[in-house]
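The data below hold one chain only, encoded as structure tokens and taken in the form predicted on its own.
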Amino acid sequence: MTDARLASLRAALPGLRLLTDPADLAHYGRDWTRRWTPAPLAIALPGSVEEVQAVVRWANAEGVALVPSGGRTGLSGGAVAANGELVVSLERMNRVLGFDPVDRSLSVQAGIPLQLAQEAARAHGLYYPVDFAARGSCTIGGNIATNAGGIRVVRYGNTRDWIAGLTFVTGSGEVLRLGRGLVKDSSGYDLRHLAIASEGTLGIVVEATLRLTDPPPPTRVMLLALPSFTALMQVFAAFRGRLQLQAFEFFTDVALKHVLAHGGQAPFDAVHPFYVVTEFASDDTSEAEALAAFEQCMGEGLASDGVIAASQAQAAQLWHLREGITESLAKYLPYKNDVSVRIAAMPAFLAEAQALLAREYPQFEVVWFGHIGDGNLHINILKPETAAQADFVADCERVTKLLAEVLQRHGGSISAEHGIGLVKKPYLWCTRSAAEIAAMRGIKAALDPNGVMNPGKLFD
């Protein structure tokens, strides 16, 4: 608190909560990547839109960079503060602001955890469908800043599809009310969608109005064992043609091995190379259709085994085999690729990418899993215990450049749902053209003229 800049912030906002304890700086200064040493100036915890606005205006006056912070569950270094930035944590702004039964919308502060927003929707008999394993710790503001997807994108889409309105503090300290919950609005540029997925580089999302929908129908969960990678898309087509899919997720035997090491029972007597957990709407014919799809796949050599959950408890056990992967791999400090291609391009991309990684990573264990139903793959490379972290990351970055070239050939993206941040900034060129990147720089200059918002993320 002896820093002159913090003294001026305290003078400007005497009621603002500030943290400078080393443990707090370490906790709030990084996300799940763990690749950068956190070194923020301090942690600001505003309690209102007005305080956020005042912090941003102070940052412009003092020339201090800001790093917006939600649940810090990101995997691309988007919430890292390693160069003396002021972290702006929204965790105190975590309330439900209102519910509109006619518009079927829920207004919340940006720091509310996803799970609490989901529970608030259920309390009104409705459903907020964006969902993933980090639901208890990630926040709505962070979800919006990265346009988070998750396990039900195949049925419901990404966060972007469920945001009716936003309150957004720009990098110059202006407060914008975007969208306003309107279903139709053709009055110029939709700045709401510009704020979504901007990773805190244009401003700070402080409030959001979430669209809600009817609760999903009763569902059934099925686990399939597959003999090969190439069977994945054919199995997906067979099940999508017969059922109303809510989710379609795959993982490998290596991923299952790590999840089971944390406890639990293997789903089948034999070990299979690949697995799919799928959830589908349950009605009078769905179980028969699921069995018919399974028998078709078995007959064509696309599936080796399968089981349908007979209870909610069994369904939760099957889902844990997929949702427990990230946690089970955390101790290995994995290098993560989060990529996407069009579903139609998936078979060709899978073949080329699998061959590339098998050739380039003979010494590393590679764990594949992801959302096949929306073309999103997660590729985790596990660091051997004896490998130096810097050498491991350098080798992975070498291979990621080759993977980026494959993605560019197949029209894909280097970041499906985790954002660009620090991790993927060197590979933005494979997803965006030079003209697009130039336009993005111009947009940042317009909304953040002094460059105080999350500098060094997306591009330098």
Ligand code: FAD
Given for the second form:
Amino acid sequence: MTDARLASLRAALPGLRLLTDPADLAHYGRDWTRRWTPAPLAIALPGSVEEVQAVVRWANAEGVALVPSGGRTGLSGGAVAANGELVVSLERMNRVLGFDPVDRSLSVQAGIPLQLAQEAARAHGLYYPVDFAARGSCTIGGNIATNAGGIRVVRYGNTRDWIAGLTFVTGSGEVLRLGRGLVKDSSGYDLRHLAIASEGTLGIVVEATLRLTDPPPPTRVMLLALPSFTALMQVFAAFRGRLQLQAFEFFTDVALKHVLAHGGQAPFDAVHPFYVVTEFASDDTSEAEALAAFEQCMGEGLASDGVIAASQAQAAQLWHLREGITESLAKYLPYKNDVSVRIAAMPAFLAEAQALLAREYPQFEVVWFGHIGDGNLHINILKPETAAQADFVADCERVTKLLAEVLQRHGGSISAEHGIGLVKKPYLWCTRSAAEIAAMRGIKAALDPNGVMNPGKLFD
Ligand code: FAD
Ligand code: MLT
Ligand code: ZN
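Switching conditions: you have the form predicted on its own, so give me the form predicted together with the ligand.
Below: every chain and molecule of the assembly, starting with the one above.
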């Protein structure tokens, strides 16, 4: 059966690059979750929009499920192929297609890594502001499909805010050119925004036009030590009130311990329960303002220590303490919560979430960090070496259901920026109403009538 399907694909598209080696199936069939055993049918590496379209049409004719694949840095299992799917990797479609200085936009193929798109913008004297630690491996297509956030959202917003247009091959094999770079367009439904955060369930992003902006101003980076969780939002308010923040990220002593276990230097003599790394636009007054904000926080008992980077190298060291967290935790196969609430709801949500997790996870190490300036918390539960993965996940899922109830009460989201994928599928109800989920199913049926696009992800 399998061979006949691949033979028909080869016959339909003799020039298509196809991989079927077991090592390739294992490599392309999983993402950073490493929870599912990869078992794809094969890997297709199309080189053009036409080839992607032909693969989708073939999948409809043969009834084969497709898994769009970028850099597979996803943390929700969206790019996992564990059920005989054909993985459609965009990795060969990785070129810059053009730059428009008047529109200030960059057109790219969807498989281009984020970092290369950022560098291309910089080469034209402009800036693409979406940024996070996976920049070297994740792709613009994957960023669009997950509406990736990252460390600059507090200043620049999410991926969604920077997509001026995209070319989309729908699940039925139509090629749609959405947005077309227009600044203004009130001509009906904006299908571009349906493609964004659709996690490969509606079609495949093949090209994108990225909006660019002015290069960021010179900045300073500061690390703060905080005595308590409750201080976090007050420190945020104090700094946001005085400075133009480019980033405001937090992590705990537990996160720092894991990063430092991989190298690096402790930032302060003492260990503090919470840390904030913040970056702000630096002008004539900002240093004095930062100092004033810091002194105000010290005076009110909201901060216990602080340091401002005196050089680029020191700034990079401070950033590494935050950006090194995911990699330092990877060996523990962490169960990841990625939740958000409105900033105003954060203090009340935090109090409840903290009490819940302290009660329910006495046996596990819990690592808190994230984009607190956006109301986005990453809560990673580390698997003890001796625990069986299935038991560990079952325990975390039981607690996540309780957390989802708290989130629902506070009007939050079960996925701030990583997507629903496989990991958070059981908890979609806490963020989206039954009517919304029904509407999403209707949209899926319209764009992917035979259900070939990433089935089993986002919802069943
Ligand atoms: P993949 O993992 O390959 O795929 C993700 C989803 O998108 C899947 O559902 C897949 O089917 C779909 N997809 C991929 N390409 C396409 C396409 N061309 N068309 C349609 N669907 C497609 N995320 C954040 O938001 N903020 C962070 O700060 C952040 N930090 C991270 C740090 C590290 C160290 C790591 C490992 C991950 C981090 N992530 C973060 C998660 C991840 O990098 C993002 O979700 C990223 O956008 C995924 O891009 P990708 O190309 O790797 O996508
Ligand atoms: C981050 O902010 O570091 C990422 O979203 C990755 C993670 O949650 O591990
Ligand atoms: Zn994040």
